[in-house]
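Encoded as structure tokens, the following chain is the form predicted alone, with no partner shown.
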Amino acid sequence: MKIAIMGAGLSGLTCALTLEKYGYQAEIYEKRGMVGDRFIVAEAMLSMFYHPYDDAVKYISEAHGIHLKPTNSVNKVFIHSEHESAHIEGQLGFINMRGKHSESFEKQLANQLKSKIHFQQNVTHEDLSKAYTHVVLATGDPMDTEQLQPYEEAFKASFKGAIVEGDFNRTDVHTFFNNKLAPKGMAYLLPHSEREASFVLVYPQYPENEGVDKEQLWNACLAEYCKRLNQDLRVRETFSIKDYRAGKTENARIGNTFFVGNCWGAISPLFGFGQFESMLTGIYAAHDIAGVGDYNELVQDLYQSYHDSLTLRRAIETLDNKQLDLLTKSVKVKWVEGLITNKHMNVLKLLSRVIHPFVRSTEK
């Protein structure tokens, strides 16, 4: 056989670093100058909504041969809005960093590799399916999945983050809901260290938001979230994305072409994040290059936790200020928090049953 993987990202990475524990080595195929040639941005791992790992570092490792270092673990998550706040307590889950960070999880897994990655390639899929005769789209852009077959696309997101400086608890994380400051979208704190953060705002692209200017956005939301802090928050390095696409495929496979990270449909659309789910199918696309599983049946419960996390984003978007601040009050509640951490439950589904009551009453 001959592999060839398009993307040097998470499940490119760990499609390659799976196929050499079955002993295949693939080409892999970079556009960019090197891995993780982006931004630095710190996103969360947060292991309620993994159902039914309750530590996804640990099964990565322990079920798969693959061993990342979180930046840090997540014991607290506070969750504001216009005028409540809250937070659930425990081992949440993790931090970690992605693109140029010299600890990103993409720079890890490509020191653990064997294969080859040819740099600065702008290499096709149809260059690649006529030389190969297993190919992986890891490209994360759906745009290289719309050609080979139909992406079901949720909704465009617009983000604007920083690198903040300022004094953290470093394994504490900070949610914002405010739909005057992030319609139907949020803003999220994480911090890298006890000196330095990610803050970023996101909100969907709906055509109510055409009008909205990002930078007044972001200016009121960091000003607001410095008081809500009870700090002076110090913006170092920005970044700005445009049309970044949550969504699916219809197929994860067709042919001898899998469609793994973001050209699969790895993105949680309730937060954004989805390291997780980059890497699973990653590793489910070689198990079944490697003839140990059937890629489309292996991804049936990812497809299910995309809908559960849409489901959840479509109620939330539902409630304006009033409904959040009720919800979020609900959250001091114990049983409550109980319900949230318990890591025997589907806490997306669970979620979504908490919520009902708030989105009927909008109804109404």
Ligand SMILES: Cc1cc2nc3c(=O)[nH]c(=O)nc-3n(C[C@H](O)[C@H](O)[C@H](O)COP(=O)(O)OP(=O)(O)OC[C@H]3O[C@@H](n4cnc5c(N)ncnc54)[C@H](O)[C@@H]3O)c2cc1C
Contents of the next structure:
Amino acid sequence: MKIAIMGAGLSGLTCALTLEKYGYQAEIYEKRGMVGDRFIVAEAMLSMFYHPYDDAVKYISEAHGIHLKPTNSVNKVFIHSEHESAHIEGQLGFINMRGKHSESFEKQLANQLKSKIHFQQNVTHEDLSKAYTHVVLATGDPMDTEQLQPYEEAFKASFKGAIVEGDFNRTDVHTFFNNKLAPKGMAYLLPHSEREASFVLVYPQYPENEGVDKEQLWNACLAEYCKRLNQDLRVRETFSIKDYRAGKTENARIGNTFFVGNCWGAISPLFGFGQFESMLTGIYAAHDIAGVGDYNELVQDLYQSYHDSLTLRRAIETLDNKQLDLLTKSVKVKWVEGLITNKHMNVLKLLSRVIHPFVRSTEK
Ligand SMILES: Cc1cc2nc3c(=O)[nH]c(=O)nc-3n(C[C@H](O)[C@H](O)[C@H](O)COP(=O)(O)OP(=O)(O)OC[C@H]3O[C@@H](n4cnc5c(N)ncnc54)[C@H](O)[C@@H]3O)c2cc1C
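Now that you have shown the form predicted alone, what about the form predicted in complex with this ligand?
In what comes next, the whole complex appears, and the chain from above leads the way.
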């Protein structure tokens, strides 16, 4: 068997690491000059979205022998709407670094790898499928998927983010839901340390958002955050992304080509989480190639949570600022907080089942 992996990101690297455990060495082709060759940003993995895995890092380590060290635990998630603030507490998940940061998840994965990574290789699926028996498409870019099969897009998103300096509690995450500042989207703050954090604004590029001025929104979001938390933040490094796609493919596998990570549909449409899902698809594809699982079957639960997540997003998008205030206020009610943080319950599934009859369609 000759296996090629296109892309040395989360899904490609977890796939290669899992293949090694079964005695296979893949050849990895990465278009950039090194692993994680992009802006530094903090990302989060929150357990409430990963039922039945209440600790994603522990699960990947114990069940799959892939060891990751997050930067911080998340013990409090604050939810801020226009006029309300609430928070939930508990062992809620983790914050980890991405990109050029020395401890980014992709660098940690690459450090555990024996297989060869060929850098600065602008290969195509067509080239690889001629030379290899199995190809894993892990470029993080659904445009590559679309060359081979239909990709059903849920939305495109626009991001503006920065590393900010200030005083932070490193286990506190702040989220902001305010249609005036992040129309149908959100802003969030994820600390890297007591002094440094990522502050990110993200919103879907729906036609009604076409006229919005991203820079103006970003400045207003930052000003609002400074006011809410009573401090001035110093902005250090900024990044901006347009046309980041959330959606999914029909087929996880076609012939001996495996679609993993964002090339499959790993982005959970509700809040854009995709790291855990990407790593799982990489692991599952490796199981299929090694003959210990069926990739199409293994991703079925992930398809279901994608749909649940999209249903919830469509419901939340219908809320105006007054309703977002009410929703935020409801989190202060003990039993609601208890429901959200209940590790024995699939909150995503439950809420989407309750809401589904009220959402006309999960398609936009
Ligand atoms: C700003 C931002 C914030 C996010 N925050 C969160 C978060 O808080 N929590 C969360 O769970 N998820 C988050 N996500 C989503 C998460 O980062 C992705 O779901 C995940 O990284 C996807 O993994 P992947 O393996 O598909 O792609 P990636 O990890 O992006 O890896 C793709 C790799 O393929 C390489 N490549 C691209 N094209 C080619 C080519 N033609 N040939 C060879 N190599 C190629 C790229 O250089 C890259 O190294 C965020 C995404 C963004 C953009």
